[in-house]
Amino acid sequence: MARITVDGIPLEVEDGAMLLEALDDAGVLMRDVTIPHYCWHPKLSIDGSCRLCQVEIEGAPKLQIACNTPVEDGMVVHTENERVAAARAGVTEMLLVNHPLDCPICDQAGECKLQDYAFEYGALQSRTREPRRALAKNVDVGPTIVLDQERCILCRRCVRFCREVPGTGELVVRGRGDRSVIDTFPDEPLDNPYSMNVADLCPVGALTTKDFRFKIRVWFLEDVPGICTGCARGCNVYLGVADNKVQRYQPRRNDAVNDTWICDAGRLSYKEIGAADRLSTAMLRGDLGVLEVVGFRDALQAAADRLTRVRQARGASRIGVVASPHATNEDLFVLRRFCDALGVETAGVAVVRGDADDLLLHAEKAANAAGARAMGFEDAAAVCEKLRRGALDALLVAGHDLLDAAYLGGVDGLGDLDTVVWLDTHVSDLQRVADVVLPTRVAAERTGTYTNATGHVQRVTPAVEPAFDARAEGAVIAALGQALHLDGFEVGFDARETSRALSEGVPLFRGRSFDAVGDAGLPLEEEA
């Protein structure tokens, strides 16, 4: 480590680091230490061409920029002088003096750096009289970016992530000085699986998504601490909420999971949240044989008279049990103490499998498989064995993961169940077949936690609440325990009550309570 001093505040940094990087792993740049910087970012190389992160060290003749300079013990640095704030000055207004003066209609407008420089470093009035440089606008280069070439400032941020984080090295900086623009090459589009990471990375409105593109003003958007739920991996995201509604996904910086960024079909897979095949209502399947709308408690009295009627006329190994990948760790561990005391033998966790790759991508498609293995719960491949040779009577299911090809393939047999007791978020095959069906609610709108695939506990807070009767799967298990009049199922569940009794009660999680993980979250315990 090595002593240094900012502003006359004495740090301690990692030695031999760059400087912004060491300010910003100890967790003081842009908050005790203002450093202001367009082309550094922490996950990608060091380009050193904005110049805006200019500071003066004690010793060194010039100014030097913070991201290349390497910390060394002693080092005296200040940021905030007049020398500084001149050069600081200084490359606002060039970047300034062929800006186009776009923000009114400016996507990025609000969340824009150029526009928060601007006003903290810039003049008050422009010094130009000359015309400004007339770039390329609405350029597009690829399925799900839209450039404005005109707003560039070209700081590459975007060129490397392309070259360094997928790989694919689309982007380019096509000819020199003022006349430099961002280009693809011809016939060759920005389309990688991570392409709409460069919005993020742009810290002027020159790369906006064509999904969220003026879609909503983002002042207007709140943003909420969550996790992507479409793979294993549990990439951490701000959801963008404005009227109740989920109007985007953004990654959230966590090194130990997603660095800052998360692939195009995580980040677009927030479109499910709100979607119009949203399971919801509570529904039975009456006398004629067709799903009827009811309310929540005749659909969950009935799913308990049917199990009921099943465990006493054949016994509590005829029903089996498929948990759901999607649902929290509570849910699932509600869902284990309903399995224990109702006797069932035959439970299991049906896991969709699909596409890798080596950077975020897990090939399962759920956000806590590895929870589910946790809380006990095998694979799903016995609960279909059991199936195919009716050794069951009746199904509680919660998810429609089990019609994938990999375990029954669709609803074939399912039909001659005495009962199936369906829990989901979403339209499925299994409303053919269900007889009781209660709606769940989707990650954005729970209270819980979720395991990834590599056992990093994390948590959700609800964004949004459904404009219907939903309720979170643990909710549903432990009313339907209450109904069915199971031992522990007294009382009825709360998120956080159940996330303390589980990180009691099972070693794996000792310690990773809703509350104890925070925003970060941790990692499982260790096995003893």
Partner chain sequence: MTTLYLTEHFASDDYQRLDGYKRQGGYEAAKRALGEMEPAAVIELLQAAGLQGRGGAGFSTGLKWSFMPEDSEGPKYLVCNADESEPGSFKDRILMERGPHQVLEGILIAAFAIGAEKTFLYIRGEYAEPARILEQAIEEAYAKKVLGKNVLGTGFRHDVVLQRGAGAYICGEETGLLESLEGKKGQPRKKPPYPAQHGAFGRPTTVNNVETFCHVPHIVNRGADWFRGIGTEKSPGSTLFGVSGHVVRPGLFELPLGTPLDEIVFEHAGGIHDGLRVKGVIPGGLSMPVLPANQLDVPMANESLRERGTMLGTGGVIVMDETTCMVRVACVVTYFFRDESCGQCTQCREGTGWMHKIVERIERGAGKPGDLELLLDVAAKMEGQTICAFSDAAAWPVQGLLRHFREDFEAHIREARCPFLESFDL
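What about the form predicted alone, after the form predicted together with its partner chain?
All you get below is the one chain by itself.
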């Protein structure tokens, strides 16, 4: 370790690390120590092109760029003196020679570094007399991204990202000198599973996503920390919320999970939260054989009555349960207790699998398959096998992944059951055979924890409230347990209390309660 002093602040950092990187790792960059920068990014190679991060180092004759200057023991750094301030002002003036300061109409106003630095270090007026460069606007560089070349400051973060992270290299610098622009090769658009990250990387308003472009001003958004639930990676995200609606996902840095990236499919999965096909009412199949809208309490009581009838007539062994890999650890903990209290012998979890890669995309397309397995729910193959040979009379199913081709491949055979109680967030073919339908909440609407594919326990808090009566699976199962008069279900569901009980009752989750894991999450406790 090296002992350095920055603006009079003594710090102990990794010897040999670059100064910006060392300050970022120490958690003081842009907090206790302000060094403006454009081209440097903690997860990309060093470019050193923007020259904005110049600092004074005692003993060095000239200012040095902090992104590419290695730390040495005893180094004394100044970032706020007149010499450094003059360099920042000079670089800012040069960058603004051709960049329009049209913040009122720029789609990145509010989260643009050029806007911030022009305010802090920019000149009051331009001294140039030459006409500004007229470059292309609204360039369609691919299915997800629009480029405004005139806003680009050539920091090359986007170029390095495409080369270094997905390894596709679609973006390049074309031309030389003051004619250099970011572009794609002819007939080779920016089109890879992580393409939309370039908009997050762009420090100015040059690259924007087609999905969010001109949708809403960012200062109207509240950024709520959460996780993406598109696959078992559980990438950390900020949910941008306005008017009780999630407007976008943006990646949230977590080096143990997703660095600072998120795939395009996961980023766009926010649309499922407010989708038109959400299940929005409790329903009960009536005497005419069609589902009728009923109150939540009536649906719960009907589910309890039907399960009681099967249990008394044929025994609890004739009741099957399918857990949802989209539910929280707390929901699954309650469901596990419910199965044990009811005497259910056949329970499992159905997990849909799909595309995967070596970066973030995980084959399991559910956020909490690992949590379900940790709670004792094995693969639902055994449930399917009993269903096919008619060994079950009732099924309590959460979610609709059971319909995947790897399991039942549809609802054939479920219609012969005496009772199907279905809990879910979105409409599916299960609606054709369910006797009781109970709407549930998505991750953005609930409190709880999820366990990703690597065993990292992470938490979510409600970002929005559903406009209808939907409840967490844990709340529904707890109420059903009460209606069935099961032991241990005398009180209702509280996610935080359940999380504490889970961390005390299941060794893998020891110390991994909702309050303990924090926003960064914690790995599961290692088995002794």
